[in-house]
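For reference, the chain that follows is the form predicted on its own, supplied as structure tokens.
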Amino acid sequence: MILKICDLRVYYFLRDKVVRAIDKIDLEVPEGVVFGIVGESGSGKSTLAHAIIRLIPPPGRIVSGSIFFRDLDLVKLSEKELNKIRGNRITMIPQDPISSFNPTVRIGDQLLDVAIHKLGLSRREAAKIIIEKLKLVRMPSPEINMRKYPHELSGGMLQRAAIAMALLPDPDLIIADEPTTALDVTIQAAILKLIRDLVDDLKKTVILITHNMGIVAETCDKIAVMYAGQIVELGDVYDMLSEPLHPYTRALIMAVPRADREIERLEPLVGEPPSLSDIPRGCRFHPRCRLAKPICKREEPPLRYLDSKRAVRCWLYV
């Protein structure tokens, strides 16, 4: 396992309120894969994308919990060995990629400016090592497109400047958070196709963040699905759409329209998700479920290994 995470939990302490964004995760992320974490805005995937380079905005901290990577628990790290990591061994796909530019510095500068200080080169070697990242991510022209400022480029070209910046240290683990949120249909399948290739042909693992099950099912390897800060279900991406455990992992397929088969009505999800400072007893999911029994209500369910590659938290399966 190139990352495994034990009961973390991660908490934002408020004036009047704590928000339990994450509570009690515990997840294995082979290497070698698309490892998906999908779920509904607010179920805490960028939260958790987020801990596990320990880069939570105050008044958010890590309240208990590891995080393996290898060997190491980031967790206990200091800031100076952490640094070591993140950024070089683990880095960072964003959702918007024009926030991680500085618009008055152009592409290649910025560029230049990573591989110079993370990796210690000269300018003439950090050039050389851009120009083929920007040709691995299907950049076009590089030469040319590296001497423009972030606005002078498409959405699509500026998230593939984003991806050859996080390729840059020649990273273990890369996490993309939404990294298609602000891009065409078009756009957003090449994007998503380049990181499958990352997998497929540069053995990179990848976490990618989402809350579209059309994406998981075109590029994930393996899934998590996230509510109110907890893993409801885990397994394999066929397993997992073709049978479905978890009734809200149900309904978010079944809210999603389908090219191969013709559906009357699609069946909405209805409600929404709880506060996070406010989080009901019992079953979190049971205020919107349509099966939910009366311990649903008193008591939550552990998440349960069914065999080695599904696991479940609901009590139809305890």
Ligand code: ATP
Contents of the next structure:
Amino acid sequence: MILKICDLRVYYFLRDKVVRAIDKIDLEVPEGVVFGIVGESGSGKSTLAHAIIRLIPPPGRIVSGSIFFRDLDLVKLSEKELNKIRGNRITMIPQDPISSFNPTVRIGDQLLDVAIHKLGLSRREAAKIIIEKLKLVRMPSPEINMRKYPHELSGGMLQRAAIAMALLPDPDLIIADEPTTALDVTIQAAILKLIRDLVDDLKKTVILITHNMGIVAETCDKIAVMYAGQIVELGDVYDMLSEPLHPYTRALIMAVPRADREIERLEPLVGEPPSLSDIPRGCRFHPRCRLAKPICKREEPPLRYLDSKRAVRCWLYV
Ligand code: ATP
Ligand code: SF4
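Same protein, the form predicted in complex with this ligand this time rather than the form predicted on its own?
Let us now look at the entire complex, which starts with that chain.
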């Protein structure tokens, strides 16, 4: 396993309430896969991504748990030790590439700055590696585009440059937090294909965070479905899509329009996710669940493994 998260809790301590954004998460990410984390807005996906690189903004903090990256518990590392991992062994592909680049500095200079100052390369080595990475992400005319300012590149080209930046230190794990939401639909597929290729061709491991089940179906090998700060189901993508077990996973999948599915069979998700500062007792999904039983309102179901790969948090499977 490249990443093993145990009993992780991340809360935001506001003046009048505590937002339990991540609550008792256990997760294992094997090497060499695209691992999708999917859920509605506010389910805690970005908080989980930021917890992995220990960049939770105040008033948030990791309350308990461990995040093992190989044999290192990232939760216990000092900032100095962490800096050897963050932006090095683990890098991020941003949601919005425009805001991740300085608008007043040429793209090539920003890449050079990271390669020289963060990775300690000579200027000549840095320039060589940058061109190599820009070619890897299929940036057309890399020598010319390196001399451009961020606003002179399209969103798709800028995201390619951001992916090249994430690849610079030759990381083991790349976290992509909604990497296509800021892009036109036509560009999205090309960026997702590129992310897929990072795993297939370069043998990287990618954690892909998205609210879009369609993206997961196209790109991921494994999925964890998040609801209200917890994982409610996880497994291989084929098993999850062909036989979703948790009523929430089923609703997410049924909400993706497909040519072979009649429109009447779409089961829209009713209601809203709970506030993470006022989580309902029992199963967190029970107010929206058509299959809720009396126990669902009283007791929280455990995340139960059905086999070595598949787990579900629902009283229907206990
Ligand atoms: P989205 O897709 O909208 O980004 P998400 O699934 O990534 O949603 P998070 O952004 O992790 O979810 O948010 C989880 C919860 O934590 C939400 O209730 C949110 O309001 C809260 N939260 C996130 N960041 C902060 C913050 N800096 N201060 C206070 N609360 C926060
Ligand atoms: Fe629905 Fe009960 Fe399962 Fe929760 S535990 S998803 S309420 S059936």
